[in-house]
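Just the one chain here, the form predicted on its own, laid out as structure tokens.
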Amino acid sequence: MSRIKSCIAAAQAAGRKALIPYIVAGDPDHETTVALMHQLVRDGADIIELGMPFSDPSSDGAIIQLGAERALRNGAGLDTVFSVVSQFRQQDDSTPVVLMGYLNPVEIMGYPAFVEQAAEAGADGLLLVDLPVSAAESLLALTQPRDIDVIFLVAPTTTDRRIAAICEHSSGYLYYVSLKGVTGAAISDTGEIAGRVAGLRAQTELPIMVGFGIKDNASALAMAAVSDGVIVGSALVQKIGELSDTDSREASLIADKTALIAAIRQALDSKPA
């Protein structure tokens, strides 16, 4: 069983929403990433998404591009992001990572080099938001027998086709965008919402998350009420972005970064299952 399936079934099984906070690898530098990773853990997170820093990603906000931008201003690649989780997992060996990014460095690298080296590093889980249920199946004859969970984005204006195929060959988690349009933008329509997540129940026994537009206690707990569990990206982006404009990289201000995520999880953790 993947560190994905496990720590879900854990959560659902504890009456639990799970709690999945997104951050970009590099930003603002590689040790300060390792530092936010455990201080997140701290403050209650289940999984942690990693970004993948790309210069043209095409699906996030100036917010989070702003922080890809960051980033890779300090070298920031594909090797940060290897050696980011391969130091997180010196000292947590339980809490799933999922790289999340687009498909143009992965495939540069190519698909056998890349997943070897997730695979070392510790990674758990795979989301490509560019790569197509229809174009996967080489990634996923590769990352299925390392136990990498490849998940995919179901959007309000995704296909019942497509859907269908989505729900056949994902696995870890389905993460559903909340809204059209990009990440860091406002949630309008929560009826909407929990209309779509109960037609994807009805095609999948996969945990579905919410993202895009969770930014704060109201938002997580309406999208918690529908769903199993939210990811929590521009919001903790932005507040991460704070650390440019100082020297400081002392535990307490990262956990002030943070503070968020734990004010997240307190809520959630406040309102039954």
Given for the second form:
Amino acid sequence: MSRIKSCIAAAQAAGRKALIPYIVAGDPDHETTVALMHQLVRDGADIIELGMPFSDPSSDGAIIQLGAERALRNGAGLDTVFSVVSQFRQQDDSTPVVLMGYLNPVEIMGYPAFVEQAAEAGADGLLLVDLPVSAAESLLALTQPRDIDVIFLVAPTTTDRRIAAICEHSSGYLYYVSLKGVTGAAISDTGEIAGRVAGLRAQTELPIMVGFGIKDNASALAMAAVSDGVIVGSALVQKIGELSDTDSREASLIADKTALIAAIRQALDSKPA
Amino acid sequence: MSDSETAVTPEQDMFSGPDLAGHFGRYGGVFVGETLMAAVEELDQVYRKLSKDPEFWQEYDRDMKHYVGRPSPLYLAERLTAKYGGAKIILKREDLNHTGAHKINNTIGQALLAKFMGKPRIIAETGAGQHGVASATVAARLGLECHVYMGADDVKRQAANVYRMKLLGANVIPVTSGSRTLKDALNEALRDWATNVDSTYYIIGTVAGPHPYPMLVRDFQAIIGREARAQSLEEYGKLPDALVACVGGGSNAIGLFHPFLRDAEVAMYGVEAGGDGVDTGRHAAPLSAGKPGVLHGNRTYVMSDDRGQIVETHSVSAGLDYPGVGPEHSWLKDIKRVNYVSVTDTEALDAFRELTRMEGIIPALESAHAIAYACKLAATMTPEQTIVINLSGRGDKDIHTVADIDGITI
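Can you return the structure of this protein in the form predicted in complex with its partner chain rather than the form predicted on its own?
Below is the entire complex, every chain and molecule, led by the chain shown above.
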């Protein structure tokens, strides 16, 4: 069983909703990313989505683009991503890490080298925003033997025919995009999302996580109520952006930036599932 | 299997792409976020249906004739020909189209698609502003809301076109992210489309983006090559010996080349923006110096560093300042049907001045790249031979850029 599957199974057995923060590898720097990951685990993160910085993140909003630009200015690349994961793994052998990003850096590195290095670093999942399931065959052939889960997005616009194909090839969890738009936008219609997630349930046994637009306790609670867990990206990356204004990397400062994750954890756990 | 089933028909050869999934060989395809997949698939279905409908093309042809002013002339540049002393230098005058460039051929066609799909809102990206103007123009004509994304640096260097778009009723949105040029405008347009996907038709201005855009933009631009072919046969009694066009995203080039691809005797040259020189790294020539990658929805030659980050491009011409290129060009490069070459900013500026002074035609700086290469090429050919250059746009929009370089304030 993959780390992602056993992690989600454990959360479900305990009646917990999964909490999945997203940060950008190398934002603001390599060492701080590792420190942030450990802090997020202490804050109650179940899984960590680690952004692979890309110069042209056209599915992301301004906040995550700025996070990627900060990382790139500091020289981050896929090598940074792998080294962050393996360093994290030295102290944490249980929290699943999902690499999330865009296709071009992976294409330039080459699929076999990418999958091998991701697996060796200790990554558990992969989400490539601009790689639709219909074009993922050669990548899936490499990830499956290495027990790396490939996660696909399902959007409000995704047709039933596409949902069937996505469910067939996904493993780990389904990432339901709460809104039409980019990361960091505002959720408008919780009722519609509940209906869509219920529809997905009928088509798959995979856990369903909801992301895009979850920024505080209220939005996290609303989305967790209709799903198996929530993904929090832009709101966290915005806070991490403040680290660029200071040279201090004290543990208390790091914990201050991730405090919203601790707060969401508490809110999710105090609400009966 | 019968002979008719095994025979390679013209619909199945190496120039018949894309396949149903949008591939030209290994290039093209659909690589966008899931939110846009349904919209892209819908557009593909709509276009497949409409493109088989003769009435659709009749309406397009009517607009081409009465609104755009087609056919555009094929003009023999006699003084330029005499100077280089070789092949006849002939200009396909897309600069004479309504709005001053080839871009209108595509926006008219896509506006018909938007109208059929009932979308009240148009978005577009633009580099030099020609596609933005052409989009704002069709939006005005159809009474559609229009938003044009333009890199903040391009807004500065193409102020006249920005004002034209505003006069036409479009909202011009300067893009300050990334390198503040065309690629960033494309990112921003994709974000807008994902956000407003139900109401919005995205008019992509070049033969890039996810399938079906590279196919449908090519089909709307191929009128250039069809006319040039017929005009060549009528005026010169033969096909051209060479075709030359500039390549940024590559829509004017594919428009000229496509109807000639199966004419093996016609040589083709796509001219990329060499900037300060391809060997300096400061250029916008992905086919000359890039490698295959994925950008803006398709697999194609891309300028990216060894970590897969898209690198900043440089060209004096805003319309060529783009790190990717249409996927069909990548295919035509690999199969060696088209020669992709480059000229520098300086060579393009010299050609800009030369065409202006010798033929009384001010070319767009984009098109000046094609002129520069064609003149060199002509000198190596004979007077019986002909070169058709796609003069893809007029240069009025560039006079401030050229004046700046000359140290003159207008």
